[in-house]
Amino acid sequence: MNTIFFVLLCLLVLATFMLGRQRAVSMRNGSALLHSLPNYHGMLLGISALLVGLFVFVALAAPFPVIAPWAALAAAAAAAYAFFTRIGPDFRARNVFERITLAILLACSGIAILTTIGIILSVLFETGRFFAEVSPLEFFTGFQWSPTGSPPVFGFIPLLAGTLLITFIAMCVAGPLGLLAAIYMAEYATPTVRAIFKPVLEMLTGIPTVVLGFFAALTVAPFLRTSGQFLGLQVSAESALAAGIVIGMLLIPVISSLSDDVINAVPQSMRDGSYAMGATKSETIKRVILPAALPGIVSAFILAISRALGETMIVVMAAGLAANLTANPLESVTTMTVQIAMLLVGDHEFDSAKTLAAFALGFVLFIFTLGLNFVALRLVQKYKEQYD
């Protein structure tokens, strides 16, 4: 019954559109001079059919489920008809219409940024109430992460030495290919070649990060622990690093098309003023519009770093799920978002601190990603002023 309702209040919408636009060009035709064009007053009737529509089928789809669809039809049918027989040389329509959508766009900001707030205060309340049952100090200075030992240890140390490494070894992965990819496409490539590796590269972003897990545990981490048996070194089956060069390859298209669209956009006049000075390509390249498209590239960065440390499948695949405290990149670690994950798996009660830990997680995550687009915003700031 929704989906034909649905389907009515679209056919009711295109209809009341194409009415209102065939009455103000009739009355146009007629020599009568409209405030609006045509196609607003049709927008309007539609715009309004929609919005009185959906808001009566929500109002009543609960209490009376079976007139609700009727019931919206007929409120939106009336409601576009009391903008029909307005129409005429006086009504504004594209003001009113202008007016509809601000207050739209309004709502709809106004729903990202409460979502926004809610999920801040629901994680920040279940927080709190981990930190009621285990000291501050012990998690955040802690160098054992034991959640289901007996007695259990919230040591957030390791989790954070295992994120950090494993973001690393993506973004020394990620960021010299995805740049130097960049720069090749938009100042070397000849626009055949563009259109062929560009969209190529991005295919990499539309692969599911467990196929990408796959292959990190069924090719990478056999190839280094045979490659650094080969050398003498000792490779754990699950290692930081297979996953971070597999989340690598994953950052690539990120910072590659981005900071391609950002060198695209450096004016053509810089260089062509630098190639009248006398300087190479490479010259231009490295010294006029790396530095002007700096801002750009650096926020580039700063988005592949963010979904490194959002990345959970990969790592669990690849890394394991051993809260080892290790610099070592051969050996096994886990991250704070494949943690997450595991601590909320199954059936749990929100009593626990087993299971508010994952909240503390998430909570110490958001602040880290916060504070690194703090930085990332100042660092936008201070190159734009010197390059604007």
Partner chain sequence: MTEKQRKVQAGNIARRYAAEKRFRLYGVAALTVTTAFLAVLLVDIVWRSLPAYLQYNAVMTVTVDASKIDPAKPAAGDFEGVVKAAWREQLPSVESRADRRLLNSLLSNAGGSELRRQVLADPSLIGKEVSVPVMLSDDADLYLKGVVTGVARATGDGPLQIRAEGENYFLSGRGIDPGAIVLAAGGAFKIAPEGSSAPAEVIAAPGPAAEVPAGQWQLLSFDTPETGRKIGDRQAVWLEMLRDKNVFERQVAWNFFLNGDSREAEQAGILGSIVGSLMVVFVTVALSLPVGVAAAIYLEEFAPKNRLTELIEVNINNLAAVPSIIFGLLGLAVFLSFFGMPRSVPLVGGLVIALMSLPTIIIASRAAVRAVPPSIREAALGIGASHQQAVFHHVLPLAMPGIMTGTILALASAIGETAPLLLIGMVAFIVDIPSGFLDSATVLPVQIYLWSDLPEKAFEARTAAAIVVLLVIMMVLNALAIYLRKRFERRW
The other form holds:
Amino acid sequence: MNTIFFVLLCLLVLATFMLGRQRAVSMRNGSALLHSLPNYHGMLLGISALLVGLFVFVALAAPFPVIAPWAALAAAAAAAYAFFTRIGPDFRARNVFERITLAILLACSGIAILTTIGIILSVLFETGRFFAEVSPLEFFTGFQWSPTGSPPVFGFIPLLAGTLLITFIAMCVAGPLGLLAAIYMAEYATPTVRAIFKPVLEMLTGIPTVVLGFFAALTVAPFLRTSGQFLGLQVSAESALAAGIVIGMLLIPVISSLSDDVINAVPQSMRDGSYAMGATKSETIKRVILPAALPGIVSAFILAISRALGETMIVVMAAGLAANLTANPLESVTTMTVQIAMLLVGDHEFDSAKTLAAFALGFVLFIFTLGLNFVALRLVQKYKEQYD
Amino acid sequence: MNAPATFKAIVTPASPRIMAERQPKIVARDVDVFYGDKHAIKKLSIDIPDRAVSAFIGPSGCGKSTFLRAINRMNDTIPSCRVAGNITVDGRDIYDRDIDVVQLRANVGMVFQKPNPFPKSIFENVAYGPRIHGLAGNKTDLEEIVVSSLKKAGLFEEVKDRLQHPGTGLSGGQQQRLCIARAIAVNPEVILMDEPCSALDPIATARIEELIDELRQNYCIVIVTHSMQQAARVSQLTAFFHLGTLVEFGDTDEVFTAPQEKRTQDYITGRFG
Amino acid sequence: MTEKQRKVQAGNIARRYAAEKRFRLYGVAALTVTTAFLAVLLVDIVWRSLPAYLQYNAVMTVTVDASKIDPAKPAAGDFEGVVKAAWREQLPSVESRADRRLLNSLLSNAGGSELRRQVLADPSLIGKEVSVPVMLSDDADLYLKGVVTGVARATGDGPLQIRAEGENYFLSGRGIDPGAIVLAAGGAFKIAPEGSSAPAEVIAAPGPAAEVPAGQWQLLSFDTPETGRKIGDRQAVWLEMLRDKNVFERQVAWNFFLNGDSREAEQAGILGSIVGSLMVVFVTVALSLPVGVAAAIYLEEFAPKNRLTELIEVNINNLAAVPSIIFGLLGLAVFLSFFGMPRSVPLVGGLVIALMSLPTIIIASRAAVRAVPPSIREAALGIGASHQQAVFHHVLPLAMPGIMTGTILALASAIGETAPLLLIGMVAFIVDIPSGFLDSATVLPVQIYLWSDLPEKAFEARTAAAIVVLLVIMMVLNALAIYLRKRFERRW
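Structure of the form predicted in complex with the partner chain, please, following the form predicted on its own?
Every chain and every other molecule in the complex is listed next, the one we just looked at coming first.
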């Protein structure tokens, strides 16, 4: 039924376009001086039919599924007819049409806001239901997390600790490597070297996280385990270290490309000033360029942290499920994203606290990352303004 | 006058009077500079005296800034740039393998067209050079160098209460004097100035010109300028560049009143430029 | 500089240049480590994937028995039975029921599929003899590839005595140690733990033979003990005997590319998930490209500078950095729970991914529109075009290559997206290849995730091979984007 409706609507739109155009053309041939080109008359008819038809259909589809298509087609035809009667030398079809297009363009940009509102509302609503069952105090101060136990216990602290531990490990890997790579690429690399390493960094950005997760679980973790045994250390098969290192590798290009940008944005006159004083390249970098680019670099690090907090697949595949509260990177920890995924994969009804807990975690994660992103973007904007 | 015999033949019809009295500080012989395929400076030779202001004038793109940047090897930072020929400072070939560019630049300071203070405090801006070269033994020494450099640059009185404020917060003229203070903090012998006043208003310009005149007592100063009035006001010697060659070099009053070359005359009287 | 200062400076210079060199080295090291990581990752995955592209098939002459395959209804025929009969004929010396079951388990339970295909295509084959490749089970396949265990053969030194006492065989000869496996006289034995004094375990019954001369019998030994592998000693010996008879052929594993998912590793393929991915991407492009370009045009060309547009801009930038799993929550709560859309379908997957890629596409498109110089706009306005005409007739076509480049790059990352799709149920086990946007489906990265969790060794290679396919797709997309950028790059 719906398919037939859409086909009919399309035909109707096409027909109204032809009709409007035809009428305008014949008027022009009758030597009337039209304000707008015939095409605009046609397009105005077509788009009004399309929009009215879709609107009526969507509005009526739920309450009156049977008559909705027919009502929509009738309304569409009526809308087109209303404009059809107005076709004439003085009718400014183009202006009306352009106003409609502008409204459509605006609506499209509004979708971004709608998405955010959708995220906030959906997450907030379910989180509210969760906190009706579990007290927020218990959630935010609890030291035990076992959602599948009986009774289930929802203590958020071990998840937060696990998330932070893995993020910390990742930043220990990505921070120095990413920043040094960016500095080298921006200040030292010859065009040939750049041409070799830029694709490497870009490829690393493009590798899907599920691939990195596979690598972390099947190669890095066993490698760490074996090396640990060799050194006499007990390394868990799902150690925080393995997941952290691989997330770190994922973050290297994030940090390096953003830092590369901000380092390049430092004006050449700063470098000239320093070289003219007899500074070496590394002195110029360490004492002039990095301090100047600091806000931008900080924002690159913040964005990387936010990325690490929200990273899901690598930790789902390589980190553990057990919520241990530990700072030992060789042990297994779990993260917020792992728990969200685990609680929501498979069949679930929206009434259990288990499912709702995932939304509460999502809410916390969203607030964290949103805050970090906001700060980072403001910093980088301020920085850019400084040198524009 | 003890310039080599080739000097006269290649360069200028009239040697500046002032050269008869002193040793040249900077001597350039047959200098060529290329940017990729572009031949920016052609077979240029010149002798520049110590403790005097030499001005380079000429139309845009004539190579005067390029030559200036060749004197402290700032051109090294441009990958496509190549320099041939001979430039000596105090008799040492600065393009020699043994010469260290870092040491050279500490000795041959430079002030740029647009004031470019580092995004640091005023104090740190001036202390930068002594710090990287390790010239100050301790904190007191360093403070002394900073204060005396700021004094020499005529900026101290204006900023003494806010040495810890960012250098970028100063006015344009103050920033440029800060850059001059920064350059003289490492006690160079030569100061190169690349249109130091082009971004400044007339009052700030006058202040800088006064300063240049004071500094002339102790330094060899080379200034590139677009303003012929400025050249006439601050310099003792003037070199006129055109299309990558040195057309004329002589005492400023002579170059401006009785130029030897027709091209110089045309430029000075505004026929082209 | 004073003489003293010059000396101080000269004294420092060596230290300063050493610092310079060190610093430079740190940069080189950072790039090297990063590159090494990427190289290890790629080599590791390609290496792991190697066993998946080829598979061992038993190529046998099969009698298409009309009693098992009814010429009137060939589709309902017992092709597996026909194939298994031929398989058992290969080793007539395997006799007991239990042994036969073990032997049969070396074939895939879809081993007759090739025969079935041929017979259905040409029913006249019924009653004739056909030579067809028959798929082995994943374990047998891995054994033949040498992944399960290494196997060494030593030719027997000196004569071997075989003494038959009824059902029992006693072997003696040099190297006949407890647990040794002996191939002799067309049969195979495993020496009892007590040694040659006890009867040997018969793996395949031998022909009549009392003494086998030196050089005509073999000792077999495996690197991995029997407890550590899924292929037991008996099965391994049968496979070795059949390998000696040249029954096996290594052939391209088309299954992997042409099948949907399966519980049996040798039958599992990626076609279903690739089709699912294509559907998701189609929905994503259809939604996010027009909306993204429209939003970019509005924000860049028409938006007045006010609170609302500023809010939209901040919003888009922040949305681009929201973790993908949050979009999964959105899809779950809004599309599935609120609007009641079905789970696991490409339509919802595409919707979620479209919302996720939208900010990226808007940002890239805005940059492309901004890169068109104002002079073009002014030229159009100058000859009396309306603002919209100027934008749609002149600016947009010029910005299109940039927009396409940005969109392709956004799609490349959308194809690899996994986490949000887990939450909207695209993790189901789906054998059929989806045929519509409302069919249950999975996508390639989710398939990778699902397979990576399975314990069978053969799935590890399949997972790695699926990753290779995913990476190839992404590389092709990226190359396309680079080509577009180079081809249409304009310097204004």
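Residue numbers count along the first chain shown, from 1. All values reported here derive from a predicted model rather than from experimental measurement.
Within the set I113, E98, L325, T148, I113 is the hinge position, where C-alpha fit passes from one rigid part to the other between these two forms.
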